[in-house]
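So this first bit is one chain, no partners, the form predicted on its own, shown in structure tokens.
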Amino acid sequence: MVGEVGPKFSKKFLWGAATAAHQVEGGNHNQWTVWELENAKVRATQAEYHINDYASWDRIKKQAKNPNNYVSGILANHYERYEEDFDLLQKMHMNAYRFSIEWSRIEPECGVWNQEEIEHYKRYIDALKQRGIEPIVTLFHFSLPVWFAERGGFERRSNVKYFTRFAKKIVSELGLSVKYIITINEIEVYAVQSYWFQDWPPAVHSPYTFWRVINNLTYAHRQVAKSIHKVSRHYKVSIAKNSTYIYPGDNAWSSRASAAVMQYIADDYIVKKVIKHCDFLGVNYYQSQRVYGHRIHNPEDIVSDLDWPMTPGDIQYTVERLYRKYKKPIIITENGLADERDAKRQWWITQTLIGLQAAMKNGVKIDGYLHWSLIDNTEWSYGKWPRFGLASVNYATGERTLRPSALWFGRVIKKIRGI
């Protein structure tokens, strides 16, 4: 049984799940909802050409070829049904929950604050704390107010002041009701999808803008972290860094050198720019990459519904490398898989926790594990067909149902926490 071999998880260890506002709330108006409506038909038409080689294609092709799949709409209506979703956390004996505050709700126009929405998130956090659940707030999880995007978003260094102002407003309103704050989620993923692969808004291919956005976002983290720490050292601040373990598939010099360079570009370029302004390091782990020569050749024995290679145990090597290099406590801020049939999630979680225990045995300080995600959500440019949720959601009725793996995970957490 996980938790019985190797070091024990502490009583203060954070066990939880994570979501992002745009992916679960429904009813938002931001740069993503505008882009979805403009591109839904194109995404549906291109699906057969882009993802028809996925192992899951026969099961998901009807949804993937439907334009409605790419329009978030009301989604799971987490905005109104959040207490119902928090009850799911309790059923799984979790004590932490990561979520994002939708900037476009708080500041729908530049300099105009919506106090009703601020009060909504205050009630939201109160509902978590009443259940003994630690709130972990994310300030930017890919969605932007339309007015900010129209001003150039994070392409312009001069726009960072607006994000810093938003962060200061949130901290001043929430006060000491929150402790953990993630400033920015997955800097490099946002930049590469939006300014290289053109799969996310504004869907521009520009290597220079890609590089500039990465540097502006790392600057934004530093500015926000400094402003939050000026308010109080009570706050524990970090980014959430998507970290892929990159390793050579053989002992050839070219494989080893390529893996090292790729790892530096993927992780260290960004982490080095922010780590002095992090109290811990948030780590999102989904996969590893195997390098032969100068190319990535991954094993394809087990893949998720998104055709991502599944190597959950390699999380050990990811956190060991990051802790050894940066000496910051680690919280796993995302970790999970698209698995509609719930065939592999229990195995995934088991292997992940075994990997974390092994890392802890080797001296890594890990303070929490947050599974992605609590409920099914829209997976950005893929739309609603990928199912990451511990709880399935019937989008027609809104009904939530904890999957068997989630019920199992809840029993594991209960036993580890001794409750």
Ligand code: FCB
Second form
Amino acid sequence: MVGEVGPKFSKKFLWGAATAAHQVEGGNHNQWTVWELENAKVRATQAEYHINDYASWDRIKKQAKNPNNYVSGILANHYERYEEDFDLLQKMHMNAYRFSIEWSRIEPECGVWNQEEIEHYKRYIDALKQRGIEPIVTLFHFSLPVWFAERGGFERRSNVKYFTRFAKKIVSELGLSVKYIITINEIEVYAVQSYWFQDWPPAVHSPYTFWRVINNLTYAHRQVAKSIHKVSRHYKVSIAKNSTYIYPGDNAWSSRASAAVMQYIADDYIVKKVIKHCDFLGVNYYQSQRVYGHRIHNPEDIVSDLDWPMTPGDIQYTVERLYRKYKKPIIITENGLADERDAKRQWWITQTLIGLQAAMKNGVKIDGYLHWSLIDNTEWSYGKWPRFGLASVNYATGERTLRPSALWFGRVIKKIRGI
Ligand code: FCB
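The form predicted in complex with the named molecule, contrasted with the form predicted on its own above:
To see the whole picture, the full complex is given below, headed by that same chain.
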């Protein structure tokens, strides 16, 4: 498989992994840390009836029922141990890394910049560059300063100016040391979890606010991208779009029509609003969805620890569709699975690379693949039990260990890159 995959990926292809500040750094103070402390007990109690039907339940229930699971705390302490983590990237022969800059560290109070934290991220980026690793910076990956959330966050159009100011500050401080910038991670996922399902802070159910937040975030992307491009065209800017391939499970007219409408709402409504201000398209792919009549139903029996049906090869159809429609080069900004036992990760990556290769053969321009995630982290409202890391983290000792699939993936990358 390695030999077959190899020749199609160019020398410049970005091979890497991704994280987000709140999920790995530890020691943050943002709207999530506040919410976690307030909700840990309830989440632990609710796990019993929310997720007890997961195939992994017997294995994970002890952790899922423990309130500590829901408090991020120090996590993997990536904030202090990042050099060690960058060594892991090197061990896997990777040349790219996606991470987010924690806004609450940089601007702890409205309009007050913390220069020490800015210096931290400069050292962080230097440490990547010294290792020959391309930094890919995310500006908003679900965590917000408490002051910003208290002012209504992205519910208010008038608050977007604060985000734009933060983005401008980061770009002026980092200068040309970075090239790839993701403005916002998964616009609709943030909006739906926070303003519809009530699973994430501020846990509100309001269809109107949900819709406002989506529109304010697409507006925020345009504002930020314009201001970054004004500084220099050196920067390559995009959102990270969560995309699932939605297709009819049978040939019924209703299944076909519903799948088309759902795909449009899930992808195109947002992408259309930002694509003119994207130099490439960042795509996060985790799953595909089959539609029967008006219902989504995925009867696969293979599921991840989070009970997500696994169809890694369908990434091909996702990228083919997005490329055909929007004609921007694609970087896979996230892709991976919760798999504590590392039973399926090698298979997942293999199927994914085969899918990407097939898409490339069909003319899709793909510039990079970033696996989610480099290390185990906290999976938002699920807490710490889902294990997405190429490296496992022992939360008691902080020790990282590359899982067997990661060692294998490293050998694949080495061979493909010819190094
Ligand atoms: C994506 C998020 C990322 C991570 C993965 C599993 O939706 O962007 O932070 O939680 O899912």
